[in-house]
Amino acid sequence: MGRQLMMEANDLAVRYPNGDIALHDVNFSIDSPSFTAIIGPNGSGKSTLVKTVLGLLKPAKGFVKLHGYDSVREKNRIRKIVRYVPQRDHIELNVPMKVKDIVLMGRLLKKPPPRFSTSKDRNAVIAALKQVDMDDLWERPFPELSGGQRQRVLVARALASDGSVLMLDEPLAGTDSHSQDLIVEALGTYHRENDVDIVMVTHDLNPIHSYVKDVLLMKNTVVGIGTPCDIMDLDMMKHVYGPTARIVEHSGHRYCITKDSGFDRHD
């Protein structure tokens, strides 16, 4: 069996809607399976790349591929085998949508009208909820949620959905620890257990360390790529992050720490 391409840009460039260059000479290949982490400081053009991949965006020169597929002239097919969890999801929080109905619209957004729910349906839900460990609050209203539990909610409905590949978008972000191994637990052993890629952005490799295979880091093109030790190199952490960052290492792993927290630009 030959190799199979997960995701793969060349020569791509992309602009800011108000012009200013966001990604420039972006060049990478990675092979399927994976679970791919997408990481660098606040405004490198991670979410940038994550929404030309989908399609919401143009490159201003070049391509992406995902699974082969253009991200403009097939952007529709993409959308079809993506579960895509945003770092900022647009439910209303007015409107009393329970926990159980928000995973299930995964299901149902992927089904061609009418959209009726199934007993399969039904299952696939509370299997995706206990992953993260939100089961018992299933009939609770979403918006009286915390904050971590509202991620691991929306974590759950991609879980419950369809797809060949999961992309999340700063999924732990502003979550408590314990949302936070839930999801990164949840999300390794789903990668390991199903024939599904993964490629989550962050903005803190080390949560997901010993869970990834290939690390791409960025700074408004592609700094490096590899696994998370090889991308754990002091002058390549501190040519990103700035002569702050520090590398430790732990159980034979190398991890950085860094200043950088927070949510990436979106304009």
Given for the second form:
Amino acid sequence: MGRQLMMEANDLAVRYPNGDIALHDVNFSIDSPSFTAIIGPNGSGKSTLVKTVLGLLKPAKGFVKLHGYDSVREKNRIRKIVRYVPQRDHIELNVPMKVKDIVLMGRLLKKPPPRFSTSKDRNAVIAALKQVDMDDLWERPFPELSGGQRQRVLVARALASDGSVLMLDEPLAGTDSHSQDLIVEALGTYHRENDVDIVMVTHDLNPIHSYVKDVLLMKNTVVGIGTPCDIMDLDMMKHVYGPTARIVEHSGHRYCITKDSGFDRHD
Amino acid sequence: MIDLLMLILDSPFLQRALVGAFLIAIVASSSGTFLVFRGLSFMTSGAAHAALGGAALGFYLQATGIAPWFDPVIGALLFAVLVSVVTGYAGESGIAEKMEVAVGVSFAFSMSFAVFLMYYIPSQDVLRIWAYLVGDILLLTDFDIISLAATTVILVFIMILFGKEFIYVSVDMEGSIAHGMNARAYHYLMLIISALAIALATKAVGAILVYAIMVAPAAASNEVLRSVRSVILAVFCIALLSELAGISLSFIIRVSPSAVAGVIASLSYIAGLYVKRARQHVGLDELEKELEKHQPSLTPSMPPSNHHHSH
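Switch from the form predicted alone to the form predicted in complex with its partner chain and give that structure.
First the chain shown before, then all remaining chains and molecules of the complex.
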């Protein structure tokens, strides 16, 4: 039995809708099961990579595959196995949808119309909301929640859904430390207890460093790939975050201090 | 009461007006609500005015004998659907600003086109074109009612069948696609069926009233209410009451029922904003009270504790 690839890219190049090059010469492969963090500064093509994997953007060159499925030819297959959490500000707050309905969406989107919810669906929703400590607010309209609470609900939507790969785009952006801890803990536990891959785009490796198996360091191409230990390399950090990046050792931990994202702690 | 019933039974135009008011309230509570959710309320206005341009084309083609079979209603439906598709195309990426611009441009084009054609249309038909702008609910024909009723039934059927999908497209287009839903198809389905209903409602009661009834109650309810279902229900009630108020008032004093209905519907939005603001004030007051509750609990506790220490 050969190793199973979670994600692989070959000579991948992607353009932004305005024609600028977002990604070029992207080559990598990551084994399954994995908890992968995609890190890099603003505009480094992290979200673009995820959107390309989901078939939301088309490669200008090369290909990217998820569990062996090509992002263009087999995007329907990919969308069956993926549970996606978009960036929080991509969620329209003009609709007074309740928290439970947002989470239920994760399950019902995987069904064909008329997408009726069963008691199994509702139980999954409550279980997922409990994991991020939002079950008390399940009747609350989603737009009335704080930023961190909204992010927790979106993570719960992914946890409640079905599919072997969770893809989260900046799920920790703009969250308070309480929400951040809850989200990281919930994802870490979920990865440990279930046979799922998690791919997470993030600014800051610090909160998730102990859960992550593979790190993809991006700056419009793959600058580095490896374990969190491998990535904490001064030359690589300077290349990505600029000359101000520093690796600091303190009490047996290594920290990366960058202008872009504060610091990434690392054991 | 019996007098009123007799009056309604005796006057077919009043019966048609009441049925029309009911149907338009349904269109408002389904299409209007979803377009407000989608951030596309302006499309109502675009489609309604496009219907006017399309109708003008129909009158022109009939009057000149170029295409006698081209009924103005066909033109109205065609133009309204065209505007909705252009809007939908501009907004596929989910960017509301682009959709607003697309609607604005189509709006300007249809109105200019209508006015352009008016120079070549017999004057009695020009009046019928203006009816698309400021219609009268008391002048509905049987054809208006039947076509509007048929579209409303289809609209309600589709909304019940795909309501979840329309909400998902409005809330999270990107996530819906990534989870395997054909969001683009639902996006266009909702816009096209709404455009058909808007065009027929425009023929019945005029673009200005359609815009007022379709947008203001939905926007008002969305400011105040906290669930999708309650918004839909409230829009139906506000729309129906505005229209009934317009019809009733037109029997007592000399006013246009459409104008009264439009004014009341528009005022509902202002009322909605007022309620929202009042509610926010109440929220602040409660917060202050809560803070006050906490603060005294700190200050009075000091002297006893001091007292305790001194012993």
